[in-house]
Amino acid sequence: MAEEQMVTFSLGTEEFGVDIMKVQEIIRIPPITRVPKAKSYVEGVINLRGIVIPIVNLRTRFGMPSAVETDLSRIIVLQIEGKVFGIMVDSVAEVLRLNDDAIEPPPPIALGMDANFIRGVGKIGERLLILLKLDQIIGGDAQHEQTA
């Protein structure tokens, strides 16, 4: 039976998971330089050991209310098809393994989020983990942006 290893994180009360093979590193939130005329969900850029990378605010990207940054807030640096970018999250929880048979397709009504961002829902006992399509985070267009 195949399994995936996930890095889990939270935004508010929701738990999300991303493939650990896409995670380059997890860092505390450094000073972020705003970029004029960037998309609304791009918080800005950071200098990560000489490499400038964009930072996506997932709360803005998913149309969630903003939250105050805490000591638990982190940036997960991802590498997707040669693109390196970071996502701001409320906290990083754990690394876990998820069997393929514990992953369901996304529900038709996607939990208040744009379904384009969700590749599935992982079941871990009573917990549900929203698994993200990472290529849509920085490249895809959200429905709420198209209607805005």
Contents of the next structure:
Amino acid sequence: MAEEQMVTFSLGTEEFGVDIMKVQEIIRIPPITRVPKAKSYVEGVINLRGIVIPIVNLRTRFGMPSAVETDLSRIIVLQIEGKVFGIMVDSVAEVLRLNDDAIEPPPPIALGMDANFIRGVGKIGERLLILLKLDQIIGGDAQHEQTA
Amino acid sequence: MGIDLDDFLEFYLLDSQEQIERLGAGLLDLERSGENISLINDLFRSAHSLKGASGTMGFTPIVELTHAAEDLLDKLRQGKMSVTNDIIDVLLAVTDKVKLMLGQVEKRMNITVDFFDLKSQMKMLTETGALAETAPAGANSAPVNRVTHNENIINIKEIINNDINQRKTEVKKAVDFKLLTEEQEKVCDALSVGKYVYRIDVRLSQNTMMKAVRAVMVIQRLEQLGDVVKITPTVEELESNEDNEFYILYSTNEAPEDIQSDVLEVSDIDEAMVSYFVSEEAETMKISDLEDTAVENLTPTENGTAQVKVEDAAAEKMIVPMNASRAGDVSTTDGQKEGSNQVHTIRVDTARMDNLINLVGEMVITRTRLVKIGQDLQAVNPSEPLVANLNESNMYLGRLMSDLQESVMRLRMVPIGTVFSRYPRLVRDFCRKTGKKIDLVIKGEETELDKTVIELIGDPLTHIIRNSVDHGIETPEERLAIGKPEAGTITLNAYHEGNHIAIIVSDDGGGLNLEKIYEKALAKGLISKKEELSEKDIANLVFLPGFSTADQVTDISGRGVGMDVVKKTITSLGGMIDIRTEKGQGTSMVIMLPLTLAIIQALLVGVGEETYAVPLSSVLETLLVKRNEFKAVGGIPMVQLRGNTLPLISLKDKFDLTEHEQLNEEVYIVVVGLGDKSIGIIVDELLGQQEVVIKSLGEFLNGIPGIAGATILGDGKVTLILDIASLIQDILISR
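Could you present the same protein in the form predicted in complex with the partner chain, rather than the form predicted alone shown above?
Then the entire complex follows, led off by the chain already shown.
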């Protein structure tokens, strides 16, 4: 039985999961340099040990109201097809395993968010975990459709 | 399957491309210098090794083409034909075709380039050439010039040659000395100071006890008169294996027969054969063809030894195959250069190198932080000795870092000759087409530049040179009519000037027709009659985008075609281009480029809470201006600066920085300029100047107007670098 390992995090009351293989590291929020004229969801750029990487504010990206940074706020650094970027989240929760059969396709209207970002919904008992389609988060334009 | 075929292919491609470049350049030289026998010989060798390598890899079309070319060159080499324009044309066409083929190989495609025409052309040339020469031409009688020493080497006495080669193959076992870099160097050094390098084959008597001891004794003897470079098998191996033979690589001034007798004095040695050492590459390149030259055409002193060699060879005691290295100085250095180049350079994936540069940049930044910590500590606790210690170490680290940084940056530096080398062909082809006569003079090709810059500067230079050839240089008749030499000269020169490199393309042609340019610009509405323009201003009009449509410019002697693109490329590299022209005397394009793109001097400025870096190369000056001196013209604020109006740009507006604006009475203005355009950038603070390492913003954030990249300052925070060109363009277009 195939299973996936997920890093889960939260934005407001929602819980999300990303494939652990795509996660390079999780860091506290360093000073962020704003980039003028960049897309609104791009919070800015940070220095990750000498590499300048863009940071996506996931709240803005998903059209959620912005929130104040707290001690729990983190940046999850993701690496997708060799490209590195970070997503800003309210807090990182845990790492868990999810069986394939616990993953359902995204509901047509997924929690008011753009369904393009959602790969599926994972069920862990009563908890619902929104699994993100990461290549859609930055760059915006629809890339090749994944048949997950 | 230990080795990936792809690796071989990469090597094959790199080498073949090098070989074909060499062939192309050599052909042009040959055209210029006529019957230069040593050059023809080089060309033959290039074609030959290209053929060999392609054969090994199984690329038959390349083999067939190069084989035909080789035949043709062989005819030239033997003096059975003389160099004609036709031959050069055909052979250049071969290099083009092979380049295309290699291109297909590189893309892992099948070779589909058609080459049969070319092949039959070459065949015809080869055959008709042979027919023209009735004498069966033993190279002895071939009408080859043998005036200079180095030309001697290609005189081939085939009979003797073959004879010697035969004996060589009979007697000599292939021994792979597997030279290490330093050993190779030793060989090169020895040859370069005029020593001989011998290979000595020593056979021990059957059942010799303590073979290693004998070997050591031989070595000891030899060491008295020269240097033993290598012994194979090693003394240790000799002791433990069954072999009765060992081989020594030896450099000395002594004659072979002396060495031989010396070695034979050691007991238990049956036989010692002394021959000139030829590296494997040299042999495959058929340098062996040259050996007999030594027999016939050596200077008196060498002649003596040469005679000895042949006699000895005949006596079969000592084999003297040719020694290309010895026979002629020119071929010595050539052959050795090839060998040594292979060992002295390595090819490195650029990604790895960039990573190294990146890491060094990172260390520079980290050191800046350490320095800051040191300073802060000192402020808090000035009497603490540890702090002084730290600061001292920081200083030392600083020196190390700048050395390291410089060394690493040098890795990226490539001589500009790699770009320049493509122009002789360009000019030559053009001359053949138009009947113009042009000498291309190239200077400073060893000047080094950042690889990225080199890659990008090629096309603009091509453009400029093509313009010079096309519009600049007059026809031979025109030139003679006005008392100029028939052949025009285009000079390509590169040299360092401070932190920049200057590349100058100048011609002695007709110069720009400034009146016509002025009129065209007026007609196109690019300038107005009211504007007072100096000659220089007018010349610079050719860089305006509107000036670049072909039809109106080619009929004047101008260089309008695409010059705006040229200028754009150069400014995007942080460089500048300038025109100097004088009617009837010629035109020079002066290009100034920064040495490297990776590190720049920047002026840090504060705007609200943000810090930006302005490349210092475009900063002209800074001003402190009272706000009430601003004047709005067409919605854009301006100030008067020495009689000119300077348009201003507010980064706060431009970048939508919403921070509360403190309306200071006075503001700083950074005047930046590119070419003849300048604007002022309004900033809150000037924070000083600093060397910064340029980092890419990555593909997600590329192409943001006004931002050229990012850098990381001492505090670890990312700072954006302004793109002056786009800021200027922006404001001047919106005007």
